[in-house]
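This document starts with one chain, in the form predicted alone, laid out as structure tokens.
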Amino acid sequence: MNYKFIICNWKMNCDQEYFNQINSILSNYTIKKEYKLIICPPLTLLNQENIINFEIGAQNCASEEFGSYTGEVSARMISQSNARYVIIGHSERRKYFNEKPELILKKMDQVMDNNLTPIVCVKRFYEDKEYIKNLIFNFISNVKTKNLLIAYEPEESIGSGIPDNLYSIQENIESIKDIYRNHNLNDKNIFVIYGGSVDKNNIKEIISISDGVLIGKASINLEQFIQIIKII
């Protein structure tokens, strides 16, 4: 079946009791088969228990997999918590940590040699063209992971209250999904979404014409989470 993902990044924000808050509220409503929830908190909220109606996803991982590299984790670590998938690349981590296309690809090595579903962000089309080939490609060869999901997400719309407009969104996915048309490869569990604020007003139009949405700031204000839910 072809999910529709609804991805929360919830960056350097929240804690136990939002967490317990959110798992509480999930428990009385019941999502929709088409929809599949993952939620991204911090670091030291992987390994929780008991939830109810989501998946739990890391927002980043070293490029190593083990080593003397102070502070890193692991997707190796990763995958023995209860995360299964892995946000690589995020503008953010580009911007701020200086991230390369060459060392995201060596940490989506990680997380799918260790079997965790990578989430790699990626800016316009025309400004990571290479990158994305790349990164498909590398996707193809790996026979350990069953899915790849492409989060597009300009750079200018992350955290600015400003999403993309729709024909813009609409043309990067597709421009995406013919890099694996054109080479006849099999797309069935390569997933193209947008993330770039994504809130409760726009999210119904985006996912209409995406295979789901990458939320940041809508998914750490309790009342917007709980309209998107609604709506999901």
Given for the second form:
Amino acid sequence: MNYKFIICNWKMNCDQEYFNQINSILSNYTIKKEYKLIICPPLTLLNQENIINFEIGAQNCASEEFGSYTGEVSARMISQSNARYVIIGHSERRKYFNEKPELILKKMDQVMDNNLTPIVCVKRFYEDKEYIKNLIFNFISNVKTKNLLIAYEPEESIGSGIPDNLYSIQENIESIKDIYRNHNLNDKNIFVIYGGSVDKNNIKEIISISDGVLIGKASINLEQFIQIIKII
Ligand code: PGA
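Next, give the form predicted together with 2-phosphoglycolic acid (PGA), keeping in mind that what was shown is the form predicted alone.
Next comes the full complex, and the chain you just saw is listed first.
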């Protein structure tokens, strides 16, 4: 099925109260079958009961399976919560926590080995070409995971209110897709989504040229969120 993914990245924002509010709002809508709505709240909110019309994702995980890594949470631990997706390598992790592609690929292995779906963030194609190739081949060679989401997110568009232009979004997405198009993926799927200042006004157009969106700010603004839900 050709899904369109709507991923909400709450970053270090919101609380249980906002979660409950969102959950009760969503119970009043029917999300179209082709859309998959995924909410990625902070780690403390991953274990939720009776969620309606959406799934849960984490925003990060450790690169190791277990051990003396104070403050870290492993993909295995996340797999024991309600989360089924994990965002890895977000550009804020690369910028503020100095995460390098090698480390992100290790995290990706952890995510896939624990039957979770990775949502791997990448920058512009020309900046991240080798890394994008590596992560696609890493996915293709993993026997457990069926789906990979790659979020194309140009750094300057994140949180700035200025999304990338449609032509550039399309160009970057096509370049990513060109890497795996000639590989026989059998029952594997790669979805390429866009993130960076997506909001209620531009989401329709962006979804029409991508496999979905990763939304930060607009997903934690109730008015924007409701408008987005009405669209999907
Ligand atoms: P933004 O964030 O929608 O606030 O630009 C997107 C992201 O960080 O993934």
